[in-house]
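Given next, in structure tokens, is a single chain: the form predicted alone.
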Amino acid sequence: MVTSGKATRDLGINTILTHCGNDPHEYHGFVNPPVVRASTVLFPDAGTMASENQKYTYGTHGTPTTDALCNAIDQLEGSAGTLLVPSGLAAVSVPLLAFLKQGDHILFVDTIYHPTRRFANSMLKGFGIEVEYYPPHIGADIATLIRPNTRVVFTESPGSNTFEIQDIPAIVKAAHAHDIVVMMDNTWATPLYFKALDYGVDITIHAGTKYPSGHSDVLFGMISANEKHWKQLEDSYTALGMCVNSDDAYQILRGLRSMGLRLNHHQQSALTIARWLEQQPQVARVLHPALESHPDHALWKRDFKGASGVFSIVLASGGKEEAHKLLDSLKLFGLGYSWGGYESLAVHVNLGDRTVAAHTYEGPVIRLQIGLEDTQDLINDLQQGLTTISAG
């Protein structure tokens, strides 16, 4: 079993992913942990039951299967603890509920995942929490928006759908000067390509549905915290009764074993396709931070170790009709909202709810998830699609 600390840091990421989270010798030598399906847990006697002095007490508080996954994620994140929840959105909502109360103020980047915005504008505002949005390139100037009642800064980098890179260290420094909790949705990069806690983020959030699963068959979320904020997060999680089943946890743990290899393919294929798309007359621009042409490329290169397989393109002209014509012509790209799975997907992006990050583009924005298909086949599919909209 790979342990945390220096020994882990000296190993390559695929070695860590292969061995993290489970000690086979705890389970009779089996290389995978058991899938323990549990609600009731028995105690050996009344005294132990009264004191709850045993490792497992009830299914909502974890099983050997969920613990194996939490241990694996802690090794990847360098976190004090990890919580497992039933979806990526639950991974967003649980820490927000844990650290906010009526009368508090929170700053969200304006380029957040749309369901996060919906939760903020409905649930949080309904609880009497002041919600404010900031532009993604604010950096250290976020200090100008901090109020006496600001409790949380919520970041997501790159920005959802338009892929702006934030200066996370500068934001963290400004927030921590006022003892404000910094949370980050790090689903795009994963801890393989951006280890958020190393950059001062307090709580990092992932939709395990995406790259950790990798197979478009599990809804899952993960929340990891540093030592300072772990207990409050865990206490709130317990109070909410939020938990996952062991079958799903096992599926995510299995997906982790190949995540490094898959991410590398996603990254290389996406970059090849993105560079090809930059040369196409039907494309005004490609929104991919790992491209040298991206305005935030230097910031991405400074902080990130890699890029995943999701980016957007802006068509040179047209609107909804042209976007739909392109999407309907694609043969290998499915039309679906998720990403991070083995299959390629495309979606017409709606940016109409943004405020301080509102931007006018030359044409419709199409988000692409580059899957594990052969790169040239995907280029050929996009080529015929772009030709279709050129034909009028």
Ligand SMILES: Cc1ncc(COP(=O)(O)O)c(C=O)c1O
Second form
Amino acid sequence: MVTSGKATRDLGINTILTHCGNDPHEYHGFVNPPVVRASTVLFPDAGTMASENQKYTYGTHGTPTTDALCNAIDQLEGSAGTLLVPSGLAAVSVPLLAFLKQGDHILFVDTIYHPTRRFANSMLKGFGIEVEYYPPHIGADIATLIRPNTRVVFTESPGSNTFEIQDIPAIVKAAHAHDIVVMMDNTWATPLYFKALDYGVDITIHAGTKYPSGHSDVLFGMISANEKHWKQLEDSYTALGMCVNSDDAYQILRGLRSMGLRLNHHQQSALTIARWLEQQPQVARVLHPALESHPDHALWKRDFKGASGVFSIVLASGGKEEAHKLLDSLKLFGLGYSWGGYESLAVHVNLGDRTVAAHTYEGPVIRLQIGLEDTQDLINDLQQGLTTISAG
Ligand SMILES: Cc1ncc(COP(=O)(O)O)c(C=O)c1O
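Now that we've seen the form predicted alone, could you pull up the form predicted together with this ligand?
Now the full complex is given, and it begins with the chain already shown.
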């Protein structure tokens, strides 16, 4: 097993992904860790049981399988600890429940994943927490929104569906001046393309459902914290009784081994397709931060090591009818809400929930997840799809 710290920093990311998490020699030399299905754990005698002086005590507190995955994520994130939860949305809700209480104020970027907003507007407001949204390009001006009771600033970069890049270091600086916790939904970049804790984020959130799983068959979430915030996060998780089963944790660890290679393909293919789409008369704009034409390209280039395979296009004209016509004509792109799997997907996105980042686009916005198919086949599919709608 490669360990975190200096030794890891000298290794390439695919080497780290290959060896992180478990030490084969701790389990008879088998390359992969055992899948330990567990609720009950036995103690050798009453004294050990009373002292709880044993590494594993009960299934909700972890198994060798979940520990292997937590170690792997800590190595990738540089975190003090990682929690595993049953979905990406749980990875959002658990840290918010851990750090907020009645009377607190929280700032959310307006371009967040819609179910995060639903959780904030229903549950958090119901608990007496003041919820406020800020525009994604606010940067250091976040300071103007900070109140005496502001406890958390929640970021997501790029923004869901419209891919705005946030100035995370500027936001962190302003928030930390008031001892405010900065959380980030970093699902799009993964720790391979944006190492959030290195940029001062306190708690980083991932939907493991996406690239870590990579195969559209597991729902999963990960939450990692720096040293300062780890204990409070872990205590709340234990109190909530939130946990995952070892089978799912095993699948995510398995997915990590090939995640670097998969992401590289997603990245190259998505960029080629995005550049091609920019030239098509039916497309007004391509919302992909790695494109030079993207308004936040410089910020993306400054902070990110790469781009994953999800981006959006804005059609030159039309509305729902044209969007549906395009989606219905696609043969290789499935119509589905997720992303990060091996297969390409498309969805007509609804931006009607935005309150302060409202945008007027020329036409409907279609999000594309570029899978592992051959790039030219996907271009051909999009080309025949675009011919079904008129240009501008
Ligand atoms: C940015 C982002 N965060 C979190 C999630 C939630 O993940 P899950 O579907 O596992 O709840 C998603 C899912 O689409 C997402 O896009």
